[in-house]
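Shown here is one chain on its own, the form predicted on its own, set out as structure tokens.
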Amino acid sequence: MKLGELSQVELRRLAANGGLRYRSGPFNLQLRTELAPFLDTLQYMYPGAPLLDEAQHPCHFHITLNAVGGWRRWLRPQVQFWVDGFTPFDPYPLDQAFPMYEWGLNWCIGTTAHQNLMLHSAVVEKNGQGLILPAMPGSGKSTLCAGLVSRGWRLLSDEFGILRHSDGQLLPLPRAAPLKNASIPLMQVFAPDQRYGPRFDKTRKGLVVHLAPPPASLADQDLPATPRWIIFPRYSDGGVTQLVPQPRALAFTRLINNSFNYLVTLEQGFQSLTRLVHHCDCYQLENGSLEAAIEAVETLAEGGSQ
């Protein structure tokens, strides 16, 4: 059964009592909350998320998301994120419950899921071949990822490049992509048929609208991808778009700086990252136009010359 198949009554009952249990990529989640508007947004963004049976699927993260009590309930409504009885963040405004949940889950994964090498990158796939987009904030990573997905690439993740140590495959974690500030109207014009979530004003990252993962990406979240390209995007408003080959040694160093847990994984992380760089073509993408950047990436994927 899928999250979108639950009635509102059943959705609220599960979340308020034993917990709503569903799968997101390689992670099993248990969520307890009584926030009805948040649940409506969650169901709208992830209708294809598979629900889990409690007896057969132990969960990696047990999350509670509820309103803060006391005087704040009336004067300054806030929401608090808890994971396994611990709260790692200060409260957010109550109307920002969904972005808090998304960012809180990112924190859980990035700080504890060390069974794989975790890169800070978007990952998309076409014809079984994975494209890794490692980047620092402000590079245009999410916008480029969203643009490629709107053109038919499969979304593995907007945030995590999950590299399995045993075979070097990329594991999918298809979740909502947080578009920020100027990228929101850009994508809404560029890809008007995609599913966009509510508008969240004045978050800690500015104006945010989430782009839902396509149904096909959720349906294929059991299918890994073989790494083929590593592209470091860098957006410059009005700049010339060009794809420049990157030496593998430099790409290796940059990936270390874009990893959540390279230092934690020690020799295993070194071996996995070495194998990744050895099997991928590496590039720097100077990006001045979303359309031009997508054209450059698709020409590369089709085997054309740059």
Given for the second form:
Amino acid sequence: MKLGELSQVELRRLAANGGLRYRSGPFNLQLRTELAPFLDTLQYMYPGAPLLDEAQHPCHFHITLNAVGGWRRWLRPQVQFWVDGFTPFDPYPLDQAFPMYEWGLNWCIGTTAHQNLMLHSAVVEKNGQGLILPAMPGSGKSTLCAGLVSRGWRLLSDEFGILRHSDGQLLPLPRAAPLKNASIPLMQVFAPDQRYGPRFDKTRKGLVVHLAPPPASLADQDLPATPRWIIFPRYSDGGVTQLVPQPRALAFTRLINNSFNYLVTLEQGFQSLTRLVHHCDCYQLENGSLEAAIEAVETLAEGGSQ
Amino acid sequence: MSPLLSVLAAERGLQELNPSEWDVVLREARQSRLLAYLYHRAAEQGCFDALPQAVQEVLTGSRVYTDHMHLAAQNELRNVAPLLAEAGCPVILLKGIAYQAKGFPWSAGRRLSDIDLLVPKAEIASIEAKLLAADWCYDEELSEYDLRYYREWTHELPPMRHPDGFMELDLHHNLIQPTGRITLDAALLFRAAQALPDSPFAVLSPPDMVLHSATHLFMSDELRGGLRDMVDIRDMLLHFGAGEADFWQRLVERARQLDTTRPLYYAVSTARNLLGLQVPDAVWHEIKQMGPSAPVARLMRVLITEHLTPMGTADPSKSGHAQGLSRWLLFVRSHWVRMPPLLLARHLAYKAWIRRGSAPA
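What I would like now is the form predicted in complex with its partner chain, since the data block earlier showed the form predicted on its own; can you produce it?
Following is the full complex, with the preceding chain placed first.
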């Protein structure tokens, strides 16, 4: 059964009793909450997420998201995030429960899921071949990722390049992608058919609107991809678009700094990262417009898959 | 009963847990910092590959992180070793870093976040000066009051950190706060310490190691360290008890000599009650005499059990008042044993004033 198939009443009952369990990429999640508007948004963003049976699937993360009690709730209602009884963050305004959940879950994954090597990268796939877009300051990887996804690439993740040590495969984690500030109207014009979540004004990262993972990406979330290209995007307004080959050694060192847990994973991390750059063509993508950047990537992909 | 406690007490093997019990155990073990500990127990029991996939992943993730911390601690210790060797005095490794140096079985998978060292009180100022000269520094967030509190009233310096390092360094000159009702002659610890081969460092003797962990846990605020430290103590007692015929007798005598009979009582009785430790009858009879009067012992047993039991599947956003009350009672007690009443009153008044002052509007 899928998250989207639950009636509103059933969803709220499950979530309030701590019985809402679903799979997101390689992770089993248990979510407890009494926040009805938040649940509506969750269901709207992930209708295709498979529900899990408690008797079969222990969860990687157990998250509670509820309003903060006490007298302050009347003055300034707030929401708090618990993972296994801890509260790693200060509370958020109550109406920002969904962004808090998404960022909180990222934090849980980034700080504990060291069974894999994790890159801070977007990952998309076409014809079974994975493209890694590492996040560098000012790179515009989220915009390029969203653009490629709207042109039919499969979304693996907007945030996490999860590399399985045993076989070097990329594990999908298709989640809502938080578009920020200027990239919101850009994407809404560029890809009007995609599903967008509610507006969250004045979050810690400014105005945020989430782009829902496409249904097909969510349906294939158990299907890993083979890494084929690593492209470091760099956006400069109106600049010339060109793909510049990048030496593997340079890509390797840039990815070390891009990784959430390269230092933590010690020798395994080194092995996985060297294997990754050996199997990938690496480029820097200077780009001045989204359309031109997508065209450059698609041309490369067509050449590469022949 | 908490399923984590039942596997820690070895009432059940890890392969006997079904997936929904694992779901509770993962939560409880993460709360108690025992995930990587379970990884190693599952490997020992030969059942790791048979565990549900999500369990294998969660335990592995924690094991990887713990291995990284162990390596970071070793590096940090190696970096600071020449500087400490220069001081020319004995330096004793305490707690996690000591268990690691000795390769004790409970060290595998044990989280450690700082390096605890014991040095003679007469040398601590010169070692501090050497560290400061080598760019080690105090946490900038500590107030003047905090810094003075550490120096005047505790048995350690404020935690220090090197800008290039991952780990905090805690320099101690005693195992317990010198202002408390229990006083401990640190010279006795140095006399019994065991040198480590090929290293400028030493570790406490086995009985002292147990007594240190017991005093640390049962004299701290709110039993800080909690279930994980209790598991350390249980494993130490098992390991040393099995290794040396006269260990228990030496432990009991040493507790009397170091004036730490009460913490030993709490440590051993809790290890028996919660973690299934078997203690030879004659020894337990003797240790039982070290406890408080029967009604107090009963109350303490309830409070300690309440406090060390992981909260399992309870909704954390609606945490009950029971644990709050037990926490408060244990907090008052920990300060009572550590400080004379007047100093305690002054400290608590200051802390209460600080808390009011910093409470958000």
